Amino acid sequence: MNFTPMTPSHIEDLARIVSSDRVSTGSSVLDLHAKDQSQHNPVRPEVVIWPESRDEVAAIVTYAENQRIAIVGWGSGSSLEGNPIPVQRGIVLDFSHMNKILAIKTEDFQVDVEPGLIYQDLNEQLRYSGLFFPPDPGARATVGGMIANNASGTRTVHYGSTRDYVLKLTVVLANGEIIEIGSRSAKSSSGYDLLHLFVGSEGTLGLVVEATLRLVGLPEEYAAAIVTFPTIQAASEAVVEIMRSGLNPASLELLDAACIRLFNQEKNLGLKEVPTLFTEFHGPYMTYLVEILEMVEEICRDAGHLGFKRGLGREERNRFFEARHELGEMVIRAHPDCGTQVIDVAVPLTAYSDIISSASLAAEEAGIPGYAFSHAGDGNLHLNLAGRKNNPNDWKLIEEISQELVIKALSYGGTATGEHGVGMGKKGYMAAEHGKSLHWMKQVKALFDPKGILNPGKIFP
């Protein structure tokens, strides 16, 4: 598609929808917006705003629209398959000054928010009223980027992923058209499922500009552990009798040796350089925690496990968790010369002990350094690799792993995308992935967005 390079006239038409001093085209500024956190190239926009407010949106993308000038929303750049990048240019609406929580409605066990709200802020304002918005991606992701990418993270296992807590959404169409879809109710049979469409659409069929979350109780009582291996197999072994028993872990991670080995080096956690199970558990009462840890450590004493260390409540619990959170950092520092890609599939539980391994001996064959960590529980592999900067053979090498890695993932019945979207580096995954009704998204994307303006070059091939 041919889009529209904008002039300093578009500019000027621009701020008049918006105060002027929310509309930049300074160099910084379009750097900060040309690129997330992933490895793929960088692509400065043409202009960045800021909208205030639905009606800003709206007057926006209808102006872009008649312009046919590409237009991308941005939450926080935290996306990791180059998602937000503005590769046709145009405008990037950065959601930053909508970031505020509108209703908190308790006893509904629900929050209206506006998309540019950071997930950890939302969750402190509503510890005081004892629930929470579990999704975790980890990253501080906007809830807007977290519902475009319908995110996930470590205790998806247990309570789902972002497309499980959208109960209603204002969205701003490509023609500058505002809609609500969704409703307040806990359930509904009224329809297409139009609010399911947008989650995970990446911000190619509309912008939400508005949003309203299902909540759930914050956990009077917390429970972790930390299970060491001798093999990835017998973790994997434990893992799946974990989920069979019916115990329902909050979390489930499974790391590789490699990973622990960062650990020890910037936490001392003096663990055993081997897989490693990080467990968390959440109830009512700690005795009744103390029970579910003892069936975890016979069950994993079964699967033939060299050592069992439980932290019981919340301050242990975070310092265990602390270590997982922070990962993709230690590697980034690890390997000061090098870029990372991380590589997202996932799989049936019956093929998640032959992905993981054969994540970390991919990685080890190539001699690139790699990282596999996971959300065992729901079959979910990362591949942390870390490849030198301007080394062309290092970066073949990774597109190698990540190629074998998720055509292996879809043999299985798997994903090529578990939690980290489509963007610009899974797209060429779609067809072999959905076959002929990748032909079926594409006549939606073009009902929604005929001129095609709202994030292209993202999803399809």
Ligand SMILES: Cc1cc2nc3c(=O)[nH]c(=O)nc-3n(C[C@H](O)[C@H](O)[C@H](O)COP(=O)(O)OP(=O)(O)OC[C@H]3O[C@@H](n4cnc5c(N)ncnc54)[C@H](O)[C@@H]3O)c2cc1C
Second form
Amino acid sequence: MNFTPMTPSHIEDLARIVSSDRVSTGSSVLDLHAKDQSQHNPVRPEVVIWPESRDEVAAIVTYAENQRIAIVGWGSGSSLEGNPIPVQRGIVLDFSHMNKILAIKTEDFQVDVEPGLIYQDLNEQLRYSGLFFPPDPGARATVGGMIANNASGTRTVHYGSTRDYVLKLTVVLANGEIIEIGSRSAKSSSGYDLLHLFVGSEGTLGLVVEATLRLVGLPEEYAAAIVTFPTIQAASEAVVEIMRSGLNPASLELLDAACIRLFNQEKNLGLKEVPTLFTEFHGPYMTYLVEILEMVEEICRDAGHLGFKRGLGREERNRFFEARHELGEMVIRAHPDCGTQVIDVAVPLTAYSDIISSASLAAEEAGIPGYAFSHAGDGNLHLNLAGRKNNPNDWKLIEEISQELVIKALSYGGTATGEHGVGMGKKGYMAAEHGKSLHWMKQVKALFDPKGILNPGKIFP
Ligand SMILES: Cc1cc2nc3c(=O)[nH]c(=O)nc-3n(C[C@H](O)[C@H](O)[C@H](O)COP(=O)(O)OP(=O)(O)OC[C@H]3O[C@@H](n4cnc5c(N)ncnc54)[C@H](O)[C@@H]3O)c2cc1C
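Now that the form predicted on its own has been shown, please provide the structure of the form predicted in complex with the ligand.
In what comes next, the whole complex appears, and the chain from above leads the way.
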């Protein structure tokens, strides 16, 4: 696909659509929009624009399509697979000025938002309504980026992923047309489900300019436990049994000994440095949760646990979650001369024990520092690997480990990406994962974006 190289006259045209102070070709701005949090090579866009309304987005996209210029949406740039890197240069639309809550409909458990809103800021503003938006990818992600990547996180095992919270979207299509998809109803049987076609489409089918999100009530009570195990296998056995028991954890995170060592070093948590399960339950009153934790303890005892620490106060629980969310940065601090790559695969629960054991083993055998952590209840494994920046051999080994884990996950009927999306990093596995249906995905892309201007170079091999 050939794109038109941009000239000063294109920039002048765009500066007539939005005010010129919201159009930049400055080096530092282009650098900031050249890479996400992955190890993929940066590519500078030719211009960055900060739109402030759906009409501005529509006018810019129409211009880009007419001129055949690539155009990529930008949230916080926290993706881990190169999803927003403008590989064909052109225009980056940074949504950070479109970050407002438009309406909170408390009685309907809904909120209307602009795409550039950071989800933690949304939850902060919802605090007094007794409601919240549960998906929590950890980084300071925007709602638009979360919708585009179908992000999820530590609470997905109970609450679901972003997809489950999107009721309605306003989208600007590649030809500049603005459409509304979905409804305010909690359910619908009306026609093709275009809404969920856009969730997880990584900005390749259209740009989200407004979203109606479903909210849920804040739980009355929380109870959490930290459980230690002699081996990853014993911990995974407990995970499967907890899920089978129907006890419905709100969070079920498994971390290997290397992660716990980092938590102790940085946060002084004083935890035993062995495979550790963190589990949390939400419920209406404490006595109910106490009974649940007793059952969980029994399951963990049967799986051979070393210790079961419950009765965590809110502060202790928050400290653990904070550490969990800061793990990526802790790995970077622990290996200052290294870059990191986070592998993300998901498998059916029965294959979980094998995939997480293989992950730790692969890193150990390759001599690459590796940190295995996972949204265990969803069978979603991450392996964070640290490779020396100027050592091609480290990166070759990391690529081999990544390939091995993806191929293993697919052989179990799993997926190459549980939550980070395809971006650039997982394109090579699309044919293996989707077979003949990949052809139909390409047809969908061609239908919505015949000139291929929207986030080109992503998803498709
Ligand atoms: C430390 C760390 C921890 C993380 N943990 C998790 C985790 O637990 N779970 C998880 O799911 N992810 C996780 N991530 C990955 C990342 O935070 C998520 O993928 C997040 O959804 C990206 O949001 P963003 O706002 O940064 O989007 P960006 O990275 O800016 O963009 C993501 C994609 O969305 C597109 N896009 C942006 N805005 C729009 C729009 N308005 N319309 C259409 N397309 C748009 C972009 O073009 C791109 O394809 C983590 C990342 C980091 C750095």
